[in-house]
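One chain is shown next in structure tokens, namely the form predicted alone.
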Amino acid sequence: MAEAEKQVAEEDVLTPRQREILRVLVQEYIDTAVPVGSATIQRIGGLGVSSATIRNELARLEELGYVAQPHTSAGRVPTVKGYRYFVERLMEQVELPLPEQRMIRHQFHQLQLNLDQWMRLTAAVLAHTARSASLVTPPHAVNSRFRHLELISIHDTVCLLILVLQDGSIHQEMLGLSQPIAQEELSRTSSKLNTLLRNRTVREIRESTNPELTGLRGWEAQVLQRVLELMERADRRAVSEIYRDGLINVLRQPEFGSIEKFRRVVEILEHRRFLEPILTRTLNASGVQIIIGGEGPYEEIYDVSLVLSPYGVRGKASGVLGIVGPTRMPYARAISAVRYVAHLMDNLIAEVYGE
């Protein structure tokens, strides 16, 4: 059968009174994390039908798998294929409120261009509005691209280079020069190297046939080498340094009040092997991606679901940004802020690259 086929049979399985007591159950859950009885249901869902007819209902939910009973005498929880069904299917897509738009907005302009404040302020943007953790993959450039060069006098015979990239990284390190050279004379190379290196690429400078450029000498010569090997090195990078925050958030949860869950989600969002598959993928996705625990190839990652987004200028430089939480996480809120934070770096990197 067919994906899409086996999709609507699974749909068509659940009549429209069990979809309605499903997506009441897990909204309950999510908010109390309390198992949830078909009184609760009769209470707050307004079905108009006795407590028995939805214990008959979450009966057979149970069969079909997406609820679960932990003790005999409690409540349902959802399954993961209950939460999928209830992402996917049931849930109301919302919008951060206006407000709080606003107001992350703010914080963005506020900061200069610098790559650094830009990721920690949106692994804390994410936190405070997901109430959650957050996670944050700065953008990396396809091909990088030179912005600017400065050079600045430490010592007669040494300098700071510092090198700022199309994507807003900043690269330094101290440049041993072979004799003493004044601070009027590095300034005078860097607006040089400037004007002949904006905009292009490791190849193009590599390919040109400016004499300007092609006719460099000495430490002049030594610079724009020390330029190129760190250019090269960024062009290399991968997945490499990842922004977070908020863990204390997730370690609230009732969930995670078990030394053993409390493990996973540090080893989730500390360890690499978990993580860099994950983001790779998500990096070439398109939109918001929901990658709920235990699901699939996600066994490892048990009670906790992350919801990821890729971000950036596709082909020139992009990363991924999303919540890591409970399975029980707000879904609808951690979506509209991912989406959210996500559609207002793409605009900030549009700027940078002037698209």
Contents of the next structure:
2 protein chains.
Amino acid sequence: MAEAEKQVAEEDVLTPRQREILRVLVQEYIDTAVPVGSATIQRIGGLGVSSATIRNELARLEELGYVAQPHTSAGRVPTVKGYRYFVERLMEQVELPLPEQRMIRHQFHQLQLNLDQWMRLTAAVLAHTARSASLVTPPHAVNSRFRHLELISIHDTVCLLILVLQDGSIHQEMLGLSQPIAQEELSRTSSKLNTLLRNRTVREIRESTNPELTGLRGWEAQVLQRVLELMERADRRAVSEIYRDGLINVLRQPEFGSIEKFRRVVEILEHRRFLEPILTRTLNASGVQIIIGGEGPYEEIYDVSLVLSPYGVRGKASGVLGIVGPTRMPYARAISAVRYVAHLMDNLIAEVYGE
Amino acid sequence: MAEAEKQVAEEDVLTPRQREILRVLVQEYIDTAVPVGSATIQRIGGLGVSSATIRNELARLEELGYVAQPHTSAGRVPTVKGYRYFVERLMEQVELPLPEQRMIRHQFHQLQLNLDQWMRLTAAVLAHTARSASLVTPPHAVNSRFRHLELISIHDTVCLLILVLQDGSIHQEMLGLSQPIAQEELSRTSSKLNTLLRNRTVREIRESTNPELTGLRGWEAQVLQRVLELMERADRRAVSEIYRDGLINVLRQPEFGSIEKFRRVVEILEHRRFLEPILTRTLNASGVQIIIGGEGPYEEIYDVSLVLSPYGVRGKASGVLGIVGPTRMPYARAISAVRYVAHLMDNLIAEVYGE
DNA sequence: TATTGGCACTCAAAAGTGGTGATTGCTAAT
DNA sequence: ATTAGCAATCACCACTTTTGAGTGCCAATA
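Alongside the form predicted alone that was just displayed, please also present the structure of the form predicted in complex with the DNA.
First the chain shown before, then all remaining chains and molecules of the complex.
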């Protein structure tokens, strides 16, 4: 198995004892937020060696870049590389405790299936379960297909345009018309377009040579134009909207005693520019993704981590959900929470959107 | 006039000089966040008296509860009572500078009128203009009237129910049907209901004795039931959704060097339990409301203030917008920003929703 | 050769120290 | 009623000292 091979290959770099020391150190640091010294590891680690031996091993781990000292006379803290090794090889995968699973399922079952409420609930449940800030994007199809158009007269020259796509997303917009149009005429046009466009993608519609479509003029052409624009926007913005919750949980973390680090979390959550590429990437991945701040392309968000997972039915309707917290995060719990909720969403999506 | 009487009555308590001293003190404290001493007031206040006199007056103001000393050898800071007096009687009302007005108008005119984007923009503009955290609730009608229903088959036994009310709000919900229903039949029912319910309130529908309505059975009755429930929920929850922005601005305030006070701001913004009653109250008030934390029913949110205003067309569609910040807030600017944006919204709402 | 006890060393954090200056309240003079 | 003058207060700052957790290294040990 590739898995086993990888593990063997890794043993060339870290001995089992070093791995155990690293595991204990990261776990302890996650629990206490205090740099961990050799004596502490000896006390709670249960490996039968003296603190001097552990010191030697720690020196080696530091050379290799897995741990670092905030200052000479302090214990060690994990580096980004250390966290990465921990979450990939050392951490014990746990399932979310059954009572919590039951509670979450219960909450989801009580729900009337309104997309907006549903997303909110998901964000709230994630935040509560992982005790950190959460984010959720609504399920979204890749090449959305037209499903239904509705034009409702608001007054003479303004109508409300409601567009429903096959992924169930609803897009609305006020439309100023070039001339006064009555409701009857609006209805006639919308039912015409409903027939012409049904189940088509933007591309198909644009390439159509159907004279009924290409021949549209005046306000009707205007409506079609807006419909296409809305569909394109929906396609382009894989991440349409982001539901958030639980920011307050992050404030409880001791590392945010000073404002600066906390600011980064708020910035990540408020500014799409960070999230958009990360979420898009997650959408196309599979399984729980762990992004540790400071690594590779994520230098800017040093000491903030994200645990994200795609959910939904691939190619039909999928979204991303996950949590944001300090690098020093209880990953085991976070991952199990994210994974469980994502699975639950997979099922719900399959139930609602497809067979 | 009641206004004038009140002012006269108040002059019994505070002499003109005391008022001027209080005004200078609060203004200076708002600007600098540093306790203000008698010398400072003498220097910048321009009242032709010595600092000793000012000290005497300050002692009196302290007795009366308008100012307080953080410790014996420090200057004075305003109390909640002091702030209240300041915003109601001493502060000079200013208009938002014209260039800013122009910029805001410009942003609103560029907008395609989608409610969701609109609310977001409003929150963003408020946050930016008042340099603080902002919140906005969408416009909402009191006794909403039915406008349009659309049923879209998702698969056999699930359909998407879209309900448009007269205030332009759109409500959607997935509906599990008791039996498989085809799209044609869904359409027939929705157009029937559209005729029967058009422009009616929940109350009117419930009290109707029209046999076409009371005679509905099976899944059709189920649909009607859900429509009524949705309409009732829309009526009941005056504050449906809250758009927020600009939290990051609050982090810049020096008083949030420690986390504790900041936490309160986040709590207010995240938990509806604080906001709901405040917003509902504001909705029924008129003009800009200033809520100073620690006062009366708002003890819990000590040292956080809100500047809120209702907007929209009374009885037709109205909402609340405003900002949240530290008690030590540039009220003049905040109020002018909130007032200006609220007026702008009044006009936009009138333009879109009515004559 | 790996492990260990012992020990000198380091250094951040906590506790202590004294000086500074802003500010007050009080008093006596105007 | 107002003011100048002045002693008293006390947070704040810069500085020093103390403390102790923790390290690195070395010589002894298995």
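Take the two forms, superpose them, and find the largest set of C-alpha atoms that agree within 1.5 Å; that set is the rigid core. The structure presented is a predicted model; accordingly, all values stated were derived computationally and were not measured. Numbering follows the first chain given and starts at 1.
*Asks:* If you line up the core, does R102 shift 2 angstroms or more at its C-alpha between the two forms?
*Replies:* Comparing forms between the two forms, the R102 CA shifts below 2 Å.
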